[in-house]
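First, one chain by itself in structure tokens, the form predicted on its own.
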Amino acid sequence: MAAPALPIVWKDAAGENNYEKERVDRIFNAIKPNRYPRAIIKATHPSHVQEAVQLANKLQCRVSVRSGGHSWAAWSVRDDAILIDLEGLHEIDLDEDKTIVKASPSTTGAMLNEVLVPKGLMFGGGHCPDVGIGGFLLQGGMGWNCKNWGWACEQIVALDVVTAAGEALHCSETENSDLLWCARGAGPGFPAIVTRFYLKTRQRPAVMYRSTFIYPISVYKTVMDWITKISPTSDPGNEIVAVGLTPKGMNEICIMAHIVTFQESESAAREALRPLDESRPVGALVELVSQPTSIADQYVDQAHANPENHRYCADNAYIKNDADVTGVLEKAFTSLPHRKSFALWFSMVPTSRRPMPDMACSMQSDHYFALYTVWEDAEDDVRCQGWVKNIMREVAPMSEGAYLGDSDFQVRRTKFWSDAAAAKLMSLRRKWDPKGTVSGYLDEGDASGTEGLDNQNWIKS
């Protein structure tokens, strides 16, 4: 059957309301960018992606790509580019014998697990249920239980792409392997457009349990010292985070220790949580000890923490292993600028201590830290964004680098890869996209082009 006609909305030909809807309606952040694509193509077939690239080459303009639209900095919206929106490209196809799932880039982790979980499988996708796997995987993929299961991008066994020249290719360890290498951690600088991922799934743990403890912020140091000390020796089924937040129904900033464990039995789950449950500091305001949970339940909590139609400013850092983590993060956890904002510490040991596979994703440490500054009113923009910038100025000197997914290259850049991986990645970008047809890293002025990022520290004054 022939592919349907190319569905395209031109900036200068479409009605203003229709163009604006397609330009930014799927951008998760309520702060909408002042950047205007030449056209938006609502792809529903892989051939539409090829046609879009061929059209861009004919018009001598760039293409940009939107999978889930969850990029805080709205990387998909680029001036005078043809925006390829993959929302309508739907595919989830599981090979149960090989436990390999084929999925389109706009597929969310929640969609994927809705299919996999009833089959006794799961995929460690993004924690937020509405994050598309396209951007998530290209950035490395700090997914469920990443500290023990590793990076989600390691589960990419192959992918189908359209190159900057408009050619459809299959990429694997034996075909076009350098593009597979790039896909595991290049982020928005991937020099092609993915139309299909082939992903290894894992056996779904039989049970999930959680323990959650919420403390007044006055005992921040005690709680943070405890959770960072006990995490490295915790059970390999345990995902461990600490969060500075203002809990629902409370009016004060608190610190929450939250542990989710993936196990094969209730007894194993309780045993995995027992060392944390028994050693937890006294004085919690809320204690949920070894309670059953599920991926679906956790998605609900994540959706509540990351509400739609809100304004966001995010940044992050991998804190050095020998740093005083509690001291470095104290101001971030204790001075949140809005009751909906939160600061996160995510334990990365033992993944951070093993040699990384040969892939673009190459930056990590034992301690991942991120700020998710969330607010509602434009009048708070300067205050909230300024708070993030000030916190990161203090934290950055004690960091190894940062994660692509929670970054905005227009405001701050740092090391996102090892030096060797960065050099290889930028070289491969120029090999596969010598004219810069595929919009890459959105830095200040959108000027990175074929050079990409320099993998060095920079912050906008």
Ligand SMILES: Cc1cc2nc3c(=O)[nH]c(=O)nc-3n(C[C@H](O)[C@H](O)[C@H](O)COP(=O)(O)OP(=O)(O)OC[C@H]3O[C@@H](n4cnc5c(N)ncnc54)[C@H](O)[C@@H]3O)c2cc1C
The other form holds:
Amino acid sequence: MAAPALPIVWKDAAGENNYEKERVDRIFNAIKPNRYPRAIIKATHPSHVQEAVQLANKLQCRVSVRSGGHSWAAWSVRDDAILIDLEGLHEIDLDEDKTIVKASPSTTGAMLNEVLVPKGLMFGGGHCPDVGIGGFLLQGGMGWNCKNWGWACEQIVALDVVTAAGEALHCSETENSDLLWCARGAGPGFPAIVTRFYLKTRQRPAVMYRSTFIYPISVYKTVMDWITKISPTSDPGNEIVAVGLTPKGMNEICIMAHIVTFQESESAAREALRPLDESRPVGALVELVSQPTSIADQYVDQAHANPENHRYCADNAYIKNDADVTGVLEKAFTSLPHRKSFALWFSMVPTSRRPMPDMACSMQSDHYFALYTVWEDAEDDVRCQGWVKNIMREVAPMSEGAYLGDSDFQVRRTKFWSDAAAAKLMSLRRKWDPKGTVSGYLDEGDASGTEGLDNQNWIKS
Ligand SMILES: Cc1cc2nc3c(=O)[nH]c(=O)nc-3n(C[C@H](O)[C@H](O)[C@H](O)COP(=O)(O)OP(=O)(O)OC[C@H]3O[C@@H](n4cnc5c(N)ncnc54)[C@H](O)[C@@H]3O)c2cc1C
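Having seen the form predicted on its own, could you now give me the structure of the form predicted together with the named molecule?
Expanding to the full complex; the earlier chain stays at the top.
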């Protein structure tokens, strides 16, 4: 069957059109960018991606890509580019014998698990249900139980792409393998457009349990010292976070320790949580000790913590392994600028202690720290964004670098890769996209082009 005609909406078309709606369609952050693509193509057929790139090359402009629309800084919206929106490409095709799933990049973690979980499988996608696997996997992907299961991008066995020259290619360990290397951690600098991922799935653990303890912020030091000390030797099914937040129904900032465990039986789950349950500091305001949960329940909690139609500013750092983590993060956890904002510490050991697989994703430490600053009114923009900048100015010197997925290179740059991986990545980008057809890293003024990022520290004053 012939492909349908290219569905394109031009910025300068006369009369009524959907340009503004499509420009920011599905952009999660309510702060919409002042950047205006030349046209938007809502691809409904893989050939549309190829046609879009060929058109951009003919017009000598760039393309940009939107999969799930969850980039905090709306990287898909670029001045004068042809924006390729992949929402209309739907594919989730599971090979049950090989437990490999083929999925289109706009597939969300929740969509994927809806298909996999009933088959006794799962995919450790983003913690929020509606994050697209496109942007998530390309950045490395801090998915469920990343602490123990490793980076989500390690599950990519192959991908189909359209190159900057408009050619459709399959990439695997044996074909065009340097594009597979890039797809595991290049983030928005991936020098092609992914139209399909081939992903290893994992056996779905039979049960999920959780323990959650909420404390007044006055005992921040006790709780943080405890959780950072106990996490490295905790059971390999345990995902462990500490969160500074204002819980629903309370009026003060608190610190929450939250452990989710993935296990084969109820008794194994209780056993995995027991050392944490038994050693927890006294004085909690809320205690949920070893309770059954599910991926669906956890998605609900995550979606509640990250509400739609809100303004967001995220930033993050991998805190050095030998740092006084409790001291370094104290200000962030105790001075949140809005009751919907939260600060996160995410234990990464033992993943952070293995030799990294050979892939672009190459930066990590035992301690992942992120700010998810959430607010409602535009009049709070300067205050909330200024708070993030001030916190990061103090935290950054104690960090190794940062994760692409929670970063905005217009505001702050740091190391996102090892020096060797960064040099290889920037050179592969120039090999595969010598003219800079695929919009890469959105830095200040969108100027990085084929040079990419310099993998150095920089904070906008
Ligand atoms: C509420 C929320 C929760 C999150 N939770 C997590 C989490 O648990 N773990 C985590 O690691 N991250 C998380 N993130 C960060 C998230 O992974 C990134 O924002 C990611 O970019 C989202 O992917 P997307 O496809 O939805 O975004 P998009 O905005 O569609 O894509 C971002 C960019 O990635 C590139 N890209 C996307 N698709 C393609 C493609 N097919 N081909 C080539 N380039 C492409 C493009 O440069 C694009 O502009 C979260 C973000 C939000 C908003």
